[in-house]
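There is one chain below, alone, in structure tokens, taken in the form predicted on its own.
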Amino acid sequence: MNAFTVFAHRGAAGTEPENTLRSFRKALACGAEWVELDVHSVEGVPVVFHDNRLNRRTKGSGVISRRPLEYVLSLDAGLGERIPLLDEVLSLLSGKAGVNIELKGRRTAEPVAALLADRLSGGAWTPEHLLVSSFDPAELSRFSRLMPQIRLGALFRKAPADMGAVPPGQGLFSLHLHKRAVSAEIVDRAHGRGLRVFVYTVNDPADAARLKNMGVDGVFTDFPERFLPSRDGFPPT
């Protein structure tokens, strides 16, 4: 990863339907070297979608993990785009960008690990191009046991009260913090444990500049086009 990493959050979610192939294509066109996406397991197949329920992003209904895969893949996720399989997104990104996969739903660790193992065995991907994160320490732990070579990111909505709250599991690489939860103190403490700090969701280049000066290692943004043309100095000129 670069000294300051810009993750295209759900692709280029500020201008395209989030977590769709169209959104990821736009992120690549903006020059994104890393994208972030969310995964649920539907009939044991990893699909790329953020919400637990289908209602906000589609005209479908119900909890995504409880619906038939055929039904989920039939829905319009925006501008005629359907909800993609993780396998399809990996094919699109292969050799073009790394990916941060957030394990969003329950029982996602096993199918995601199986798919990544297949991709790694084929040589198209390497562990350095992969980062797996979750708010759920148990899900991260399950994934780590299956794929110890893949780096992990622990997600927090609020800053952990102490670094002892951060899971010490094998492969932990980074803390992913809400922009209102980050401080210079927690960045220093994380760095003291050898962890990187990535902040979500940052759409103002001035905020990114402030965070970079604080020592933050990267940001997630819905608008990669605002950041990538001048990655080494914010705001872009």
Contents of the next structure:
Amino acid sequence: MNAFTVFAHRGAAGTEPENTLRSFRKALACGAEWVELDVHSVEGVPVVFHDNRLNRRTKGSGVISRRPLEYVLSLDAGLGERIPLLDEVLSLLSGKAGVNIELKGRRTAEPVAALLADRLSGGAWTPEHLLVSSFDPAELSRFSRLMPQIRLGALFRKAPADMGAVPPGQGLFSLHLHKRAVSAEIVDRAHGRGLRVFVYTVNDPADAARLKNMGVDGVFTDFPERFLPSRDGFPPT
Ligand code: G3P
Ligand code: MG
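Let's compare: the form predicted on its own is above, so bring in the form predicted in complex with SN-glycerol-3-phosphate.
Once more the chain from above appears, this time first in line as the rest of the complex follows.
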């Protein structure tokens, strides 16, 4: 990872339908070297979608993890894009960008680990291009037991009062903090434990510069084009 890492949040969610292949293509076109995405499990298949419920981003309804996969894949997630499988996004990003997979839904650790094991054994991915995070320490622990070689990020909406709150286990690499939760003190404490600190969601480059001065190691942004030199053109083919 770079000295200061820019994660394209849900792809290029500021300008494209979030968490779609189109959004990830835009992120690549912006020069993103790391992409963040959210995963739920539908019939045991990891799909890329942020919300628990389908209604904000699609005309569908209900809790995504309780709907049939065929139904979920029939929905329009914006501009005619359907909700992608994690497998499809990994194929798109392979060899082009690293990926931070956020385990958003319940029971995502097992199917994501199975998919990544397959991709690693096929040689399409290497562990240093993967970072798996979650707000749910139990999901992270399950994932860690299955794939101890993969780096983990612990997500927090509020600053953990005590670093003891950080889930134990192998592979913890980074704290992923809401921008209102970060302080110089917590950055220093995290660094003292050998952890990186990444902050979400930062859309103003001036805020990113301030965070970098504080010692923060990277940010998640909906607008990668504001932070990165363009790699090639958009729209994608
Ligand atoms: O992973 C950083 C960020 O995506 C966490 O919050 O709600 O945008 O998934 P959320
Ligand atoms: Mg996320």
